[in-house]
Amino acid sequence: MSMLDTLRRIVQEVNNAPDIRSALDFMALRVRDAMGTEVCSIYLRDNTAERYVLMASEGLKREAVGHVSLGFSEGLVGQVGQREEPINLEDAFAHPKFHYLAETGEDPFHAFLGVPVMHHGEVLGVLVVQQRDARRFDQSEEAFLVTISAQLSAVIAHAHASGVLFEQLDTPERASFYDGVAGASGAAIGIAKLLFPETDLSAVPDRDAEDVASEIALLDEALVRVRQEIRDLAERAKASLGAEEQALFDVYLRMLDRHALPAEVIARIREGQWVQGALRMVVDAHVHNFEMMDDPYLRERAADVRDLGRRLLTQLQSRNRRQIEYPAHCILMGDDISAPMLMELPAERIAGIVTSRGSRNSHMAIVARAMGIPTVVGCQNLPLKKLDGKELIVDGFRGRVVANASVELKQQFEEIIAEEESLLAGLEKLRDEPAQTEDGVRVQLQVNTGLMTDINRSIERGAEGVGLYRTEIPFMVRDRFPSEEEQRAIYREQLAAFAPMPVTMRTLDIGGDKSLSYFPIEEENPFLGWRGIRVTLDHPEIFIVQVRAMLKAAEGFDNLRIMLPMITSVFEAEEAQHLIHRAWLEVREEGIDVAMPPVGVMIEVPASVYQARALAQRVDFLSVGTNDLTQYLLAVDRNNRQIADLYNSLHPAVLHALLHVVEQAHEEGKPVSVCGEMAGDPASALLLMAMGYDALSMSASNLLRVKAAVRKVSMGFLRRLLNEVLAMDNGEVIASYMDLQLTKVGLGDLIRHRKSG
């Protein structure tokens, strides 16, 4: 077998291991055998104890595993970790850094090769092979070990992040931290409740069986129905399959015999596991065993076991739809949670939301911000099944989740939560006050909406209109395009609620990370693909129906403004305006008395920044979407955790682009606003006001905080601050300087979320 084939088999076996301890044992055994050495050991970094712990070994004494450790700078293992590069020695005993560990029984082994296990620039551990003979491992062996280390680092990183690596050692339970992306600001403490998708066996969590007998009865009922399902399939297949193929159905039925797979499931139930969790465990074990077999025919049997598992799970879930009880302070947790799923749940009981996938701009996160629920998304290393039912802290300021928090850490967050509640309660009195600086300069504060639930919250906070109404949300909660009349009714409710204040409706903005199930867009690079105005100009039938619905909804109110997303050229703006004018003439001919609404464009790509003046000459207003603009200017995917620290809306390039846009628009006498996340952050909102932006549009939950900040400063102070930061060349320095200066003028409480955690 070639080294590449060996590598693939090792990676597959480790990835299919039932738990991290088994994965480490497999890794040590397979690497030792593949390299033909006598010892392979894995030392993993325990940051809390500041030591490298021997977590697996083939060749050293078994009793040393989990007990022997070395300090970060101790021995050859510590040296590999410090240097972050391989160390290959003919005789380890002769090296000055060699540290003898009698407990491991390493006396006979002279040759030493150690490579660091690294993930995202961080040392997670050290992979070591040893041999009795004094010899230097050759370059191919060293390259193989480095490759194995790189391939398997993600598995170890996941275990590191999930806190399961050292949980079986004789140490007290420690806090585990899981980093993601802040989806909605705020902090929450509560009990995790896992939402898992139906018929996804891998997502089923471990839960205790409340009644063993009833769990077994549920399994028996499901078995009866699945056996009948298989018999029905076999009957239908008689006409098209030969005898050999039909025999496969007999194999299925034998596997479903009470003394086969079901017997193992029942054994797990008797050990205390609920039926769905027991089924997952048994199916996973069999799939793993089949996939490890050399015979291709037998390996394919893994698919059969998976299929039977899914069929049984479907039946169990159809008969076992227990009414989910949500605790009073529930942390909703899932791989991915959709906006419709969230809307179906009791909002008053949801304290926080955590997902292992998703982005800050997913519609669930947008809904969570509108509802004021602290949210963290994209926690890729979150062990969902293990955290179900555990107490979690959700830090929606920093984008972090904490499990097994210490008493002191929990108290810190309780204080933060209490301070936030007190601060917001104190801001309520500002609802009817103007957003005006101490020296009398006003800015219009509007809201970003997309749901009916946004309306009341926005009006209660004193919003002066809608700066961004996301029309794609009504499209996303359906299984087809909404009709013109359905759209008209939805839009009219928004326009009526805010009349006579302006409501800026963005035309359908799909693509990127926003998709419709019934209109899929499959692209390798969706953020640079078919999205926004590009889609609707290619489908004028969708665009015109939407604009007609908007115009009809505005009859009698005249507070509609139409905004075009993802504009990259003057041509796109002109073509869209032509279609809008055509739709306006059509509804006028139908007897609808509505004025031609103002039409504006979103500035969210570099191309539109440098055409801001030309665009301002042709449209009625400009609005900057700072989320996408920052992403495109810095070439940083804002949803990619690996480079999340590079996404900084206070980067000098972003600030100078924003200043350029407002200057160009005002030279043409056109108003310009910001409807991205920067508008809802008090510190960056003040900079935008200093630049001269006429309106800021944000989530309703941020409106009073921004208003309070505006009312505590003078425009003279803001302009001096703007000039100072525009002379700086580092976004991190700008952020720190802003925090310092705003804290000096009494805004520390309002900007604390920038530094939380």
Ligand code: PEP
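We call the rigid core the largest set of C-alpha positions that still match within 1.5 Å between the two forms. Positions refer to the first chain, counted from 1. Keep in mind that this is a model prediction, so the values were computed, not measured. What changes on going to the form predicted in complex with this ligand:
When two forms of a protein are overlaid on their rigid core, residues whose CA moves 2 Å or more are considered shifted, and A653 is not one of them between these two forms. Annotation for K429: C-alpha shift under 2 angstroms between these two forms, rigid core superposed. After superposition on the rigid core, displacement of the C-alpha of L409 between these two forms stays below 2 Å.
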Second form
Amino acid sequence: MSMLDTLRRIVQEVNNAPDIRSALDFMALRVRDAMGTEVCSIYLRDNTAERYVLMASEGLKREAVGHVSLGFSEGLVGQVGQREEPINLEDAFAHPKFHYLAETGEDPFHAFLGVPVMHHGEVLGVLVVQQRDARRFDQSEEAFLVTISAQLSAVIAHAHASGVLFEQLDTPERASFYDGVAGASGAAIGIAKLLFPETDLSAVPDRDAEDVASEIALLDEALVRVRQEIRDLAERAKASLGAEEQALFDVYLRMLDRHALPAEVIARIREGQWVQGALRMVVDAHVHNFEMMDDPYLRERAADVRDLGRRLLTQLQSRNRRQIEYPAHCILMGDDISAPMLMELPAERIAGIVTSRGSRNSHMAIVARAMGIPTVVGCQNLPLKKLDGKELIVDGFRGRVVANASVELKQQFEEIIAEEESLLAGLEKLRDEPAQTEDGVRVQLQVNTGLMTDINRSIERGAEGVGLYRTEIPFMVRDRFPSEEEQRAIYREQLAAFAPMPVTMRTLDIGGDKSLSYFPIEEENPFLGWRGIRVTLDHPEIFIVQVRAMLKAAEGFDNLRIMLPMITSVFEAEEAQHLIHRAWLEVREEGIDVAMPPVGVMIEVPASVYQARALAQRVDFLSVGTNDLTQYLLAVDRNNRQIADLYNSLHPAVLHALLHVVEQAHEEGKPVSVCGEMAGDPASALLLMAMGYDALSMSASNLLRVKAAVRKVSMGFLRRLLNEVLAMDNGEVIASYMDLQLTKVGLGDLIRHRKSG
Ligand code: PEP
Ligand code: MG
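What would the structure be for the form predicted in complex with this ligand, rather than the form predicted on its own?
Full assembly next; the chain just shown is listed first.
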């Protein structure tokens, strides 16, 4: 077998292992065999104890596993971890750092090769091979071990993050932290409820059987149906299959015999597992055994077992659609939760939401923000099944989830939650006060909307109009394009709710990470692809219908403003203006009396920063979309958790671009606003105000906080702060400096929980 095949095999086996401990054992065994060495050991970093713990070993004494450990700078293992590079020694005993561990029985092994296990730039552990003879491992062996370590780091990272590794060592339960992306700010504590996709066996969580007999009865019912399904299939296949292939169906039926697979499932149920969990366990074990086999024919049988498992699960789920109960203060947890799913659930019971996939701009996150539910998305290492039913803390400020929190940590969060509540209650009195500095400079505070629920929350908080109505949201929650009349009705509700205050409607902004199920866009590089205005200019029929609906909706209110997303050139703005004008003439001809609305463009691509003046000459207003502008200026995907630390709207490049835009717009006498998330962060909002932005548009939940901040400072102070910050060359320093200065003037409470970076 080639090295590459061996590698693939090892990775596959490890991924299929039923739990992390067996995965590590496999890894040690297979690596030792593949390299023909005498010892392969895996040491993992335990950050709490600050030690590398021997977690698996093939060749060292079994008793040592789980017990022996080395300090972070101790021994050769500590050395590999510190240097973050392989150490390859002919004779480990001769090395000054060598630390002899008597319990492991490593006396006879001289040759040593250790490589770090790295994940996202962090050392998770050290993989070591040892051999009796004193010899240096050759280049290809070293490369092999490095490759294995890189491939397996994700598996280890997952287990590491979930805390399962050290839990199994009889040590007390410790807090586990899972980092994701803040989807909706706020903190919550509650019991996790896993929403899992149906007919996906691997997604089924472990749950206790409430009543063994009824779980077995459910299995029996499902078996009857699946057996019938297989017989029907066999019957239908008669004409096209030979006798040999037909025999396959008999194999299936035999597997479904009550003494075969089902007997094992029943045994698991009797041990206390619910039927779906029991089925998953049995199917997993068989699939695993088959996949281990060298015979390709037998390996293929894994697929059969999987298929039968899926069929049984489908039946179980359709027969077993019990009303799901949601405890009070429930934390919804899932791989990916859709917006419609969320909207179906009892909102008053949902304290927080956590998903392992998804992004800040997913529909679900947008809905969660509108509903004010603290949310963390993209928590990749979240062990969903394991956390089902456990108490979790959702930190929607930082984008972090905590399980097994210590009493002290839980208390801290309880305090934060209580403070937030009282802070918000205290801010409510500001509703009708102007957003004005101590020395009388005003800024308009507007809201970003998309859902109907946003309207009430915005009005309650005293919004001065809508700076960004994301029209794609009503498009996203449907299964086809809404008609002109449907759109008109939706838009009219927005315009009516805020009239006479302005409502800035952005034309359809799809592409990137926002897709419509009925208009799929498949691209290699969607953020640099067919997005926003590029799509609608290619589909004037969609664009014109939308603009006509907006214009008709505005009849009698005349508070409509139209805004164009993703403009990169003057030509796009002109073309869109031309189409808007055409639509306006059409609706006027149809007898609708509506004025031509102001038309503006979003500045969210670096190109448009440098065209700001030319654009301002042609349109009525500019609005900066800092979410996209930051991502494009810094070349940091706004949804990629791995590089989330690099996404910083206070980066000097972003600040200087923002200053340039406001100056250029004002040179042309045009108003300019900011409608990205940055505008809703009190500290950033103050900087934007100092730059001269006329309006800031944000999610309703941030509005009062920003207003309170504005009212506590003077423009003189803000201008000085801005000048200081503009002279700095480091975004992190700017963020900390702002925090410090604003805390000094008494804004600590308002900015404290701000998401860093
Ligand atoms: C932005 O990019 O800053 C913006 C407001 O638009 P969206 O977040 O909808 O892309
Ligand atoms: Mg944008």
